[in-house]
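What follows is one chain in structure tokens, specifically the form predicted on its own.
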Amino acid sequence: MTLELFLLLAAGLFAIGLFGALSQMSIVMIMMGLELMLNGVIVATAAFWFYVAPGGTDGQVLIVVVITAMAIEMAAGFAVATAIYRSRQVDMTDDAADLAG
């Protein structure tokens, strides 16, 4: 497989997770839409190290602290996501937004 087969394959992820998330209106559809975003990330940066610096670390370094970054937004938002259903029963980003003001 070549780069571009891989970095188009990143690109799809990315755009279908941008249209996920900004389609969506329940706060966990938008949050699996930012996860493929990342995920889009994740396979562009493991096919640039691949195919760029296959001896080096670095490539592995950032997919690890791309991954953590993804586990931690994951926790949290669903942290917040239960947080707010449990007090007002809202599931959707409309309602949610009524909450602020």
Contents of the next structure:
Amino acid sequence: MTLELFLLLAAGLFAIGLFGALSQMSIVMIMMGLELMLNGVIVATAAFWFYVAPGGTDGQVLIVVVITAMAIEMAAGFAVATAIYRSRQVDMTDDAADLAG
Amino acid sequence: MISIVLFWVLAVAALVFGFLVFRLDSMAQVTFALLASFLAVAGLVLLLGLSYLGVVIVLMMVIEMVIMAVFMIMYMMNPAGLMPMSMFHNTKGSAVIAGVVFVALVAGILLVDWPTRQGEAAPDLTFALGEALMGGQMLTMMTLGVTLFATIVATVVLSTNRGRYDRFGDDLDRAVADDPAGGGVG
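Form predicted in complex with the partner chain structure, per the form predicted on its own context:
Everything in the complex follows now, all chains and molecules, and the chain you saw is the first one.
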């Protein structure tokens, strides 16, 4: 186990999540991609804490922030999906392209 | 030795289940694949000695993914995998972007001269975290708390079907609420 191995895993999770967030059509699946990207961030943060600065608590606090961000992203995403489905029966990004440039 | 084996098992599991999230057909399976990926990451966090945060991730993700499964089945066009259909758009472009990002990250990871380990971990990490959140990192904690509260308000406002303007008019001056069905406390 080295810092590089953990960071490679984090990069892999981040890239898979990015692929999902960009390629999926369903709003809920896009949120899954975002969650997977944040999952990679958790791995990287924990590894940095352990291998670089185990003496401090900043790494742990950062993980708490990321976990909270995941929960907020999930709740806000579902609320938006519910609102747009209620008003227009839209559950796909391709049907919600009003703001596309 | 055991920790090295555990690392590889959990790392491969996290990646494979993460990959399966976008390969499986059934929405229920997709949700539980994502849960498995989260649990593998929680295992890695535990492996690094962060027992409290690891357990928090396990508890939170189990609940979050079970709730997510309900929403997935509600909103997906192919809830049970019975109607196989493509759910992708611009697959090639997305794959190229994700690939380029991965290569750039890997290059950074392998080329950067990372600093060496400094300091010793506190004997009780959970205590240290609590002390930080209630002391030096109090501002972080307060920001998180207010943000979570704002999320609660925002999600309820966004997802409610009929708000008070629907019930009491634009000026909120209707004497009796305009409800489709009477009764209750309204």
